[in-house]
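The chain below stands alone and is given as structure tokens, in the form predicted alone.
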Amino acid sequence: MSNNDEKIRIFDTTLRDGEQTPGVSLTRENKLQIAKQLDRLGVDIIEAGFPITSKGEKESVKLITKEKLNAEICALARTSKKDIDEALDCNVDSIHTFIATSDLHLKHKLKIKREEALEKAVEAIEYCKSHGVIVEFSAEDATRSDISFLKEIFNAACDAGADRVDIPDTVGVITPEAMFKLVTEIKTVVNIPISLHCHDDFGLAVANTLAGINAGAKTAHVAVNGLGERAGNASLEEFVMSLYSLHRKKTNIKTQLIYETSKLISRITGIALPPNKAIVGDNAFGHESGIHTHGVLTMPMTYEPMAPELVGRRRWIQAGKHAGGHGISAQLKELGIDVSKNQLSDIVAKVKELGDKGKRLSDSDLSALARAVAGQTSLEEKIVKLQDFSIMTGLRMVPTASVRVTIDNKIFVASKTGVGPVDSAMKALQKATASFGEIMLNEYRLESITGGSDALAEVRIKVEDSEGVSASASAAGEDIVVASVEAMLDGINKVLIKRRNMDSKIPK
């Protein structure tokens, strides 16, 4: 195998340094599901915890380890016994361990000198060897150390036995140019692997473990959506993605697999994924633009750089006062309308003069919208119906709803509780459409029309399926409840739509 065709090896640290992120605080269920997910991913190492923080923190990891996945499962610990024995203990394959080298850190952190540094990294190394597990020395803040010391500590992590060594950008200050340099530099003293740990403090990590691997470094060190202490780490689909599409190298990662794994991280740790994010945010392969449009339906690559379904995603578009006639007819096809070419131009001059005055028009606005200049009279499809539902809450009890539903004639009846009235509803609804898969609530927003207690509300919705197809839906009323049923149907039904042309198995 060519160093060209070497695959680079991913080393992912969201179960570690992903948590740290603030906010973020995982129970030992959501760890191991996390861990399958990796796993299934095609992660090289993952990094399941540092062992030493807490009790917890250590049942994690153990229960990691017994799971017996095909990933290499690693644990942190700093350069002392106690640390190495804690991560020894949960039989994981690995041991990063590090110590800062940063003469700021090493004066006002550690309180230390180089030498007490240098061999308190070798006796650690050295220990950890004895007892049989691979080695992946850090010197923390490596990116603003000395290069000299930098190079020393790195050749004596080699002769003590260390099987890789990792250059962390602690605080994310390098640049791609200075990484390149310095991965150059080290490879001049060091004979194994070398890994990256990029911080993105400037919006650089990505950039910079992407000129590291370039210089020769065989490891990411990522998180999957870029989790992480401060402004987070180098994203994984980032990283991925470019390496594959735009560096031409290869990883061991199914990259169909990433919006999945994407949109878990996203559900168990809250973190919600800003619009534009890179590869896996909700805009990532929408179009507006009727320029964008025409181009992307004629010839996808007039405007993606990639295929979505490289990341298992599905583009889509957006009807709004940039939307031409192309994008406006493909809309209205996969929601299983038909309008001539007069309609059409009609229903486009509309949809512009409502994005002229600010409106967001979603899936359910466009169809009434093409309903109406079409002069159909006749109600909206639906495949599923409701019937009746009714919600159970109160100070003492945990809200739960009850959903009555036809699909295909057939009646369907599901029952979930959840944090309040609305949320037992919505998981009442997907549970009793769970015959058609998962269909996931991505986005719920409630805007007040008019005022007082009695208030006209609008709930706005958008819901996606495991194959990436999504759907916008709004429903107004006094009652929030019945209006956010109302909305979720509604945007399930859209969903339902626009795949039966590719699923025979959905009713007519």
Second form
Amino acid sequence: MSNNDEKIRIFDTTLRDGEQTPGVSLTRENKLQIAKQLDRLGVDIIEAGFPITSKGEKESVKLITKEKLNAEICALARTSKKDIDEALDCNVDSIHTFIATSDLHLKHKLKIKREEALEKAVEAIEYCKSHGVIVEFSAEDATRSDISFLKEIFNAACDAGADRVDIPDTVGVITPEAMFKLVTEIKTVVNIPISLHCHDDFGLAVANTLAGINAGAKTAHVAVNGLGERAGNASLEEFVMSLYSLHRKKTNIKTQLIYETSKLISRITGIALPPNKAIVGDNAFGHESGIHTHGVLTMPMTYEPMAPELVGRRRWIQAGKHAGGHGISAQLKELGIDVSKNQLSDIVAKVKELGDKGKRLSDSDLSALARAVAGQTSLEEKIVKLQDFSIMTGLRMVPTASVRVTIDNKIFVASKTGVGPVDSAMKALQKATASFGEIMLNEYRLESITGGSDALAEVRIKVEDSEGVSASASAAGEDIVVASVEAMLDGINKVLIKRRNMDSKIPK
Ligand code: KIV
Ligand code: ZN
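Cool, the form predicted alone is there; where's the form predicted together with ligand KIV?
Below is the whole assembly, all chains and molecules, this chain first.
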């Protein structure tokens, strides 16, 4: 293998630094589920947790090591025997031990001298090695540490038997140029692989990690969705995709699983992604403007730097004031609506008119508009038909919804509990249509159009199947549960109709 073919190793810290995201706290089951998904994704190292933190944290790490995944399972420990013993007790493959090296941390946090920090690091590494585990040593706040001391401690770490040294940019203050220089400098004193652990306080975590890799570091600490302390860590998806697409360097990541992993982690952690987040945000492969939709529909590379399928996604088009004929025509084809050339120009004109009034059109809005313009007044086609639903809720009971739908003239009944009547109804509908695979609810918005307790409310949703086929839908009414059920059902139908236009197995 030439140097450029050597794979960069992915040290995933979603379950450790990622869990330190303010407000995130994972159960043992959550952590195990995430670890299994990270393993499927192909990360090389899973930092499963910080066992000294709590009883539950230690149990989670134990549960993960018992699973015998392919990835190296690592636990975090300070340079104290107590921390290391807790980690060893979890049967991990490796220990990531750290001590701060900047004078700022030594003086104000640890209240020790440099020599003592060095001694503690050496002792900890030797102690770990005497128990036969792989050791990665981190010099916390490395990027604000005195370079000569950093070299001294890394040199001592190598002599003590460390397998890897890590350069953490703990508060995200380095720049790509400085990271390149720092790694080049550290390489002169260490003969073991160098890792990088960059935080995103200035939005530079991925750029800094890439720069360090280009200078010769071999492992990147990353977290899915960029989770982590404060502004987070370098995001796995951004790092892996830019490393591959822009620097032609490979990892063991199965990139097609990136999106489903991101979704799973967002759902479990409760940390929603901004729509414009690179790679995994809702809009990352969405197009509205006429010029762009025309471009991507003719030749995707015109406005897409990578194929959406490469990360497990699909392109989608939004109808709005910037729309053009090509995009609207493609959207209508997906929805199975045939219109003439003249009708298409009328539809585009109406879409622009509505867009000028600030309206964002869902697939159901576009479909209704197109059918009205084309004079298609017959009832809109539905693959899943709602027969009935009922919901029970109250102060002392778990909200429970039951739905009855027909698909291809067969009846499907499902019940689900939820946090409220809307949630249980959405989940019951998802269960009733599970034979089509999971259709996830990605977005739910409720807006009151009029005032009062009998106000007219509008529900707008976005759903997506596991293949990345998505649809937006809306419904209005005085009963928010009924409107939510109608919108969800319409969204599911729109996904199925779009899918049917790609796949003939969906019933007509
Ligand atoms: O950001 C940091 O310095 C850390 C250390 C534990 C490596 O997370
Ligand atoms: Zn960190």
